[in-house]
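The chain that follows stands alone, in the form predicted on its own, written as structure tokens.
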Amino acid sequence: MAAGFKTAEPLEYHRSFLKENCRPDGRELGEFRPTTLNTSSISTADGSALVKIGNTTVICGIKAELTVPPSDAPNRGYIVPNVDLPPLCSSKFRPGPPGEQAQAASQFIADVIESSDLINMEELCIEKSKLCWVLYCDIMCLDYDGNLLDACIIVLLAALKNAQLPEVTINKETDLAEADIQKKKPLKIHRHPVGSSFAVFDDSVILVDPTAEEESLSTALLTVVTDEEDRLCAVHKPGGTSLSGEKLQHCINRAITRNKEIRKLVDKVTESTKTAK
């Protein structure tokens, strides 16, 4: 009988769930699946991770590779994120070039990496305006089941952290790059983004952590990231209907701790990948 509610009326099968204050899953209204990590998921990237909200599972790998900087910055390296949404993760997304969907969040990542200070460009220069860093972040979805920014944001960090690069020098007199492989060291990070999701349920109840059926009955979806020091590095809400300042308050309020919670997990495999080795 519920089974039978649910696929006919799936709009009125939630609002059953949420005049109780809770949601088919069993989750509170401010409560987050939970999250599991792996780093060095991929032996042969330069640093890699895997991580799982729910059923919702994304993969990062890195590939560093050496290349002269852009003309408009002589000093700095740069990051290039790519987030692939493959038929595997979901019947939504169909074989081809990346959907709409998939661009929209490679160009968030992009966003957030930007405003975040997450790492600071210039250290990924080796010479100026003849040699830098370019780190290839490529990050694709296994099971898609709603909230895939903040899942893509979490992955990102850790496999940055995971990350190890070669020394480099030029050789003076034949005016090449030499990479010490046998000398790698970590990227420096800076801050700590870490994004939180939030559907918003009949243009006033407000759902964190959605999942995808709870993402396609929402009237508008809103991430927002912060760092360790609370400052807000990015808020997207790509339309639906408005919030007022008091929620979008509260949405803040849950992303400043869902950070502490997410760096505390972030940290810990870290040292216990670190340990391993």
Contents of the next structure:
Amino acid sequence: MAAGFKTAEPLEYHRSFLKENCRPDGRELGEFRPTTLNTSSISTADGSALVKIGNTTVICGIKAELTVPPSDAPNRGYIVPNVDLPPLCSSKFRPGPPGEQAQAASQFIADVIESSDLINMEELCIEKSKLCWVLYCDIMCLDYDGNLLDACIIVLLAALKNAQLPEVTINKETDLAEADIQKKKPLKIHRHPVGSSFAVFDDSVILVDPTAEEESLSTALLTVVTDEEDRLCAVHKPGGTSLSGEKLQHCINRAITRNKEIRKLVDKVTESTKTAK
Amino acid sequence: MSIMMELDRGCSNLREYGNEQSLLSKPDGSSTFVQGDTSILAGVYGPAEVKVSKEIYDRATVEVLIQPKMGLPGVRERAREQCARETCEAALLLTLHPRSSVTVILQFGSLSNCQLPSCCLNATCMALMDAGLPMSHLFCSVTCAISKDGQIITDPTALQEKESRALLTFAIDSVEHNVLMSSTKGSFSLQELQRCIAISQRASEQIFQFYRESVKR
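Can you switch from the form predicted on its own and show the form predicted together with the partner chain instead?
Now the complete complex, all chains and molecules, led by this one.
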């Protein structure tokens, strides 16, 4: 009977739960879904990680390539993130070129990398104007159940921490690059940005970590990215209904708590891979 | 009718704005918006026919298309389109026109990238007004730059933008002066964010006043 009500009046169905201050999946309004993380998932990539936030599953693979630095920044390498939403993850994505959501997510991740100073790009440069690393980060969603942006940021951070790059020297005689695969060094991560997404329901109620259903019924979405020093790296609210100052404040406080939880998780996983080796 | 206004260089320090409406004959509504060196031309078609695959049974479908001055639209334009589209969807009364489409086309007129997202949203709002589409509130957009020494500058020039530590763009609504859209680059503290929002809300009053005067002419 509940299933019939849910299909016919999804908004009323969700409202009846919100009246009791909880959600259809039994969570509180401010509760995140259980998050699990796994690194070194892809053996052929230089760094990889897989994250599950509830049902949302996102995997990231990092491939490092050598290239000539761009002429407007000759002493810096660069990172190219790409978010892919294949038809596998949800019936609302059709095969073909990346849709708007995937492109907007890719742009968001690129902005977060730049804003948070995640990696010092100058450390990716091997020789000025001649050789630098370019890190291609392919983020693919395997199961879409809402909260894509948070999952992408966590998986990117974990994959970069997992990544090992070989030492590259330039042979003075041949002027060619030589990569020593035996000697691999991890990347130095300066900042640990973590995102928290919120959905505004009915212009008044704020839900943390929305599922795909909650996202489709919400009137606005907000993603706040904080780093370990409680500085804000991104406050991303792409339109939707307005949000008052105090609600925004409340969301940011929740994001700061979430940052600590996720950092503990990422550190735990990184430590366990180190001891396993 | 074109209007150039030298806005009061008071606490918000906004520079010259320019706006011209109804300049194109084919779109239902059109407007240019000039902010400093950046100019954008917006055209609105709607309510019009919608493809069956895109139609929504109880609301109008909003589409935003952004064309840069040079080259083809890329990933950055898609992200801006998403922001503009969701801001319009919240402002327009879409349930009055079910199974139809509202298309907003934005053409960048200048190569200057300064305050681009703000200018896009302001041009969009003026074009929607010119098209006569029913809206529950108007919106305007303000850009704040936080310089390296912590000073907050509204309406930054291209040079100030490049040298800033953070760049925040907000869309403010005309009824309750709350934040409709927020897009940020760079890192900043919570206090700086709150100060920027307060400053943007004050600056939005001037822009709404400008909208009123443009429409009166």
